[in-house]
Structure formats: C-alpha cells, structure tokens
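The chain below stands alone and is given as structure tokens, in the form predicted on its own.
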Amino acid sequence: MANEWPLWEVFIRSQHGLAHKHVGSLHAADPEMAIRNARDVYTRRNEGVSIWAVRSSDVVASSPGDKEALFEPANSKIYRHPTFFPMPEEVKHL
C-alpha cells in the first residue's frame, strides 16, 4: 500500500545485557514514533535501557544461501582459533 507506515526493525538492550536484541518489527510514521511505539510494546516491563530502530529497508543481510562462500574461509585459517594461541600458566579460567 502506498500510504502504509515504513516497517521497522526494534532491539532492546536489557538492563543486565551489554548487546542489544532483536524483538520484532512495528510499522511507525517516523523514527520518533518508532522509539515511543517500540517502548509500549516490547518494554512494557521497564526490561530495557536502551532501544534501537532501524528501518526494516536500510537493514543489509547476507543470504543463508552465501553461508559457505562467506564463513568457510575462516575454518581454514586456525591462527584466527583461541587454541592457536599459548595461554600463561597465571591466566585462570578465560
């Protein structure tokens, strides 16, 4: 529909997390309406410290499709493993 609200993408951060996460999408006229809209409906708990909106369009993603080409490089490359690395005897529990 042409006079349909942009989709937008909402993360919370919670109160004892460090990384914000994806809890759903809401359509909203602006980002203003989007933070306000995100709050009444995924915090409604007072769970949250901080949210993110994003529109859903300007959201990048690779496909499940590009799964190989994109992380099997890496299985190659064992310097990039914490076991490559020699751990001092005065490190304890890492």
Second form
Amino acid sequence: MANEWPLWEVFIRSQHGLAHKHVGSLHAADPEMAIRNARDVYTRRNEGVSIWAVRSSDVVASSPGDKEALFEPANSKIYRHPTFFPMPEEVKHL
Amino acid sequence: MYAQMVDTGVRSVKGQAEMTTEERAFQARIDADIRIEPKDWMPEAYRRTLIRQVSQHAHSEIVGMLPEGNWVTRAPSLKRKAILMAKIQDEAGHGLYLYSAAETLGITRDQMVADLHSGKAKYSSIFNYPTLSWADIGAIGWLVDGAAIMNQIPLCRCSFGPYARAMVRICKEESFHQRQGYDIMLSLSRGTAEQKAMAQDALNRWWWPSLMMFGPPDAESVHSAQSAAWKIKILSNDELRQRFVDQTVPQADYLGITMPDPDLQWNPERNHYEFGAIDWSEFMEVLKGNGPCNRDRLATRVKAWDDGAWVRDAAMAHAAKRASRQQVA
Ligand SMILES: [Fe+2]
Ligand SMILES: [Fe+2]
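Now show me the form predicted in complex with its partner chain; what you just gave was the form predicted on its own.
And the full complex, kicking off with our chain again.
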C-alpha cells in the first residue's frame, strides 16, 4: 500500500485545434507509463491527437476559500464586456 | 444497480432547523443544482456515502469484466471477439474513471481495492451469476448494460462534480454495449431453432437478476430519502425498474422471445407493464455472498492483484532508479 503508483492528471487536445482539456486522472509509475495509460483510458474513440500528463502533486490550485477574493472583483467591472456600451442602431460594424 | 443499498449512515433526513449553518449552505447549493467539488466543504456523511457508492460502482465495472472475459477465447467469430474485447476494455475504463472520482474524496486506490478484497466493499449482485453460453454475452449487453444506462443517465446530473463527469463519459460508451448485446440476440433469434433456444434460455436466466439490479422496492429502501436529498440518487429503484421493463418488453417481442414471467402484462390504464413478484430472498442471498459465483469472482480478483504485485513494485523501483540517475547527471 505504501508503494501505490502516483496519480497523474490527463489533458487531451482534440482534433479541432482546441486547447488541451482536462479529462481525468490515472495512476502510473513513470511519465512514459502515464502517457501509455492515458492513451488506453482516455482516447479509445479518437478523442484526441495529443496528450499531456502532469503529476497531480505538481498541480497548484486556488482554494475554494479564496473564491470571493479572487473572482468577485470582476463582478463589478461590467465595462469589460462590449455589451456595456450601447451603440446607436444606425452605426454598423461595431 | 451498480451501487445497491448504499448505506448513508443516517437514520433520518435532517430538517432545516437541525442543520448547522454549514450544512444549510451545503444543502442550499445542492437544491440550486450547483455541483459540489472535491475541495468544497461537505458533511462527513455525504463524503462517506459517496465513497461507498462510487467505489461500489467502480468495483462493479471491474468485477463485471469477469463473466464476459469468460467468453473472449470462445467468441463465435473474430469480429465478435474484437467487439467483446473492446466492450470489456471500456468496462475497465469505466472502473478507472470511477476510482479516480472516488479518490478525489480522500480515499486511496489501494484502500478501495483492499476493501473489495476483504469483502467490506460490495459490487453489483448481477455479476455473481455465471455466463453459461454465448447467448449470455448477448443478454448481458442487452439487459445488464441496458439497466445500467437507465440508472447512469440520471446520475449525469448528480450533485458531486467528479462523479457526474465520469457518468457523462460512461454513458457515451454504454450504448455501444447495449447495442452489441442486442445484435447478438438478434443474430441468435434469426438463426436455427437451437440458436433461438439459446437466446430464450439466456433471457430466462438473466431477466430476474436484471430486475434485482435496481435494488429493493422503494418501501424497503432505508437510505433512499437521504441520497435523494443529496442528489446522489435521482430516481427511485421502483421508478427505474418500471422504466426498464417498459422499454425492454417490446425489444423481446421483436426478438420473438418471452420474459420468464407469467404475470407480465400491459396495463393500459397505468400505461405500464405489470410484472410478477421478484424473489428478494435470492437477491439478499447473493448480497450475503451466497450467489452462484461470489467466491469465484472475488478469488479471481484477489489472485490477479496478488500475482501483479511484483510488477507494480518493479515499475516503481525502475521509476525511482531512473529518477535518481537523472538527478546525478
Ligand atoms: Fe460500464
Ligand atoms: Fe457497459
């Protein structure tokens, strides 16, 4: 039990030129095995053309407790969205 | 279902007044259909119940490979063999998605495996029945995967994010399983009299155990109310079972085979099929470990785990050696 293979987070890029997306995790002893396992577990139906595997212990994450401090300031800055500025209907291409 | 009679450890559902502030906020999020993520605060009972439910579901996927694996070397054609292997490989994947989801709740993979092997954790009753003929592979895909889909589609909306996301992936793959099973049943029922008899025999043996998969009647399900309040159980056992019967009977009619239930009949007023009494004593015996294959299934899993121990250890030793060489270089 002390010898459990470490956990890896798997990211897959699909064919359509989108960014790599987190798809799940798996256990593997080393990087090569992580890629091989990711291929078997997460791309059995042409889900992707590229795999990233990152050791879960290397992922740095924001904590749920910081949610308000981090994300709430954006709520009041509605002028960051184009819809904030009403445009005259006669004016085109804006 | 794949997770049957999951103990919530709770006697009754708490009312608003009995809840702590944290519990109230938690329940409010669930009521508003906001997903709970692993690092969010959650009641200990919710965490423990989910670990039980998700790990039981994962174990079912893994043990569920065994009855089907029994037929890989005896599939009637190379095409059927390739399809069966792909289906079984999917089930391994389902088990892995679900183990990962459970791990986010703070239990290790090795602990879950140990709990399965010690008998502390359960897997679905259905996988303790034997696969006696090739037709059983058809019946399993059609009925067992069919029943699993019934249960898993609503779970895509369950309250715990990692579990819900695993369900979405799984549901995408399940309909291949159900169709390949029905396709086997179609071939057999269009074949010789002997082949058709095989299909009927498989249905006879798998029908009642499939209905038992959904778990005991609602009136006897002690833990359902809490699981429903937490949205980790979306539809009740009886609702799911009724839906399954309603969808499956016409499929059997098309095959020209009949359910082994003399009481089965359409009720036009209720707009549902009525079906006969389920032998719950059989279900309870299987859960207790006295089904036809319980001992065999668990022994196979334990042997695979023990026999693989040196491989797991060697892989870790190899990784450690390479890492230390890299540090030196
Ligand atoms: Fe599955
Ligand atoms: Fe399946």
